[in-house]
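Presented as structure tokens, the chain that follows is alone, the form predicted alone.
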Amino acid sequence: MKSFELVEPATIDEAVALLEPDDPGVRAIAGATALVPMMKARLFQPTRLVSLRRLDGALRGVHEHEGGLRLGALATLTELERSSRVRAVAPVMSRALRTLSNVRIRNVATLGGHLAHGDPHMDLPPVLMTLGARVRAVSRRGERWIDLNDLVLGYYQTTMAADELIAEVHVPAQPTGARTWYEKFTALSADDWPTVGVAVWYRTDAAGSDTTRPTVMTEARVAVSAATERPVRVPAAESALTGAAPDDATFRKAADAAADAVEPLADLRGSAAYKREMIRVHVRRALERAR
């Protein structure tokens, strides 16, 4: 491995000042659970690593915000998994984190790194997409908010500039009665990278005292990951759910729509045809379990 510079800034302003937009060898590093294996395999040879371990304040911890959550980018996945605030506002996140990689990884991996890496097999991006989350990115030019749906462009590609850092993630308050679930399939152990991951979210117009009026879904969100080159929302499946009753027939229709709309990526975990069927099965299963 070639020698490189390691710097440890004390503030986020110092950190972004050390990033170089024109040098691909300069990277920020937090938990390092993804970057260090890439360095060992010589897939990435840094010229400078900007360690974020000394940064503090709003970049860490879980905070309530207007009924929702503000999650510091340096919060570890274990902190999120054990947070009572996360469990209260977004229990689907707490459930997903229990089998996200293994406990050794969760103890050091950070939320910001999890999202900025752009790996399509990550569990939280599709969940956060259905929850309506946004990330706050900072650079020397200032800050901007990025919708989770717009964060990842492709395989290991994000809309983050080379001199930007994720500072926090905002999860809005969820409406009363919203149903959520994250369903994934792993071919090996439960904490292995998934072959397919599906996050669903929907809310209904309750019939109330009018028992003659059927309950229908007024809004629905479906996101698929792992089987695709990036996590994606599936408008065709969402359209099949919106305005329909939350029953088995509707869920099968939405699952078929998702399987037809998504372009699976063939890899070591299966062919495109196999993954298409896995999408069909797990969209239906996620909706059933959300109900």
Given for the second form:
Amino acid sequence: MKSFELVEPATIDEAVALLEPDDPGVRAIAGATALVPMMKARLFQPTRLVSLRRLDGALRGVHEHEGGLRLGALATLTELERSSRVRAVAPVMSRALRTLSNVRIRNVATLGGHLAHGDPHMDLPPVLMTLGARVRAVSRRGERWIDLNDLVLGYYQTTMAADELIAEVHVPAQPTGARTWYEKFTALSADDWPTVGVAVWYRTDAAGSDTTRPTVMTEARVAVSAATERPVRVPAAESALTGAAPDDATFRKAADAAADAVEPLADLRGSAAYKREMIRVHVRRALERAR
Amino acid sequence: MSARHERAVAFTLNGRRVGATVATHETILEVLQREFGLFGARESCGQGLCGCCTLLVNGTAVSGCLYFAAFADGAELTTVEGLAKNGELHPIQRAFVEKSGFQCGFCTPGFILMTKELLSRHPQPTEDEIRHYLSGNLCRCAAYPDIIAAVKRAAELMRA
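Output the form predicted together with its partner chain next; the form predicted alone has already been displayed.
Expanding to the full complex; the earlier chain stays at the top.
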């Protein structure tokens, strides 16, 4: 690694003032677990890193908010994994965190860094996309809310400006009876980055007293990650589910629609054709396991 | 290198207050070896995957190869060298010896420190919890069954 200037501001205002809108060599850093390997490989050679570790409490903590969650960007993945609040609102997040990298990385890596990195292999972006989450980003120009579906634009590219910081993540209250699952498929070793990640979310109408009417899905969300250049929602699969019964035939139809719609990238974890078939398999499995 | 690229850090290392001047890009692993002659945490994969460089920062296991030395300022660090007290091995170390939870021993400090964090949170861990905690530590001799037996024995010794 090459040396760089390290600054450790105490407040968010100081931190955003130290970021530079036009200099990609200046980056915010929290746990550093994603950036250090890139720096060792000389894929990233910063001139200045703005460490967030001395910031006051503003970006920390796991809070309940209107039946949903407010998650500080500096919350570690371990804090989220162990949080009973997270488990109560979004058990799919708690489960996904258990197989995200390893204990040591989760002890240090933060939620904000996980999302701001823009790596398509990260586990939480597809999960948060299906949960309807938003991030609050701050900069010298003020703050703005970004829907998780709009956060990642491409391979390691996000909609965040170079001088913007993620402050927190909101997960809205989930409707009663919402069904969720995250299916992580690792083609190499069990602890590898995923070859395909699939998050699903759906809810059904309450059949009520009319037992002659079959239960149908009134709303469905499907997100695919890792196989693609960025995590993506799959409208074709979602419309195959909406208005249909949550049965095996419907799930197969949605899985086929996802396999047709998504554009996988070939890499050391498999060819594009292989990943397309894996998307078919794992969208179906995620829906079955959510049921 | 300019002064902006260096940092004076002070931390507690295995119970002793120490200080060092470090470069901003140095990892705590490099500083432990260069400044303090501690080689229990050692680099293997260099990517946080294998666990050979594990140390405890404020009681929490981290990968020393990914952890900037500058971030250790003010923290309490424990390496495997800090576990034995007055010439007596720590109960986790005794359990690893008793159950032969190693072959070549290269990965052993990392396994022992991960076990320390595990047992501080789960004094009576299930096999599932042991595997979950240790899934990020690799033993190329594949002593895994003996390591799991050692962790179970360590839990017994710690409770005794």
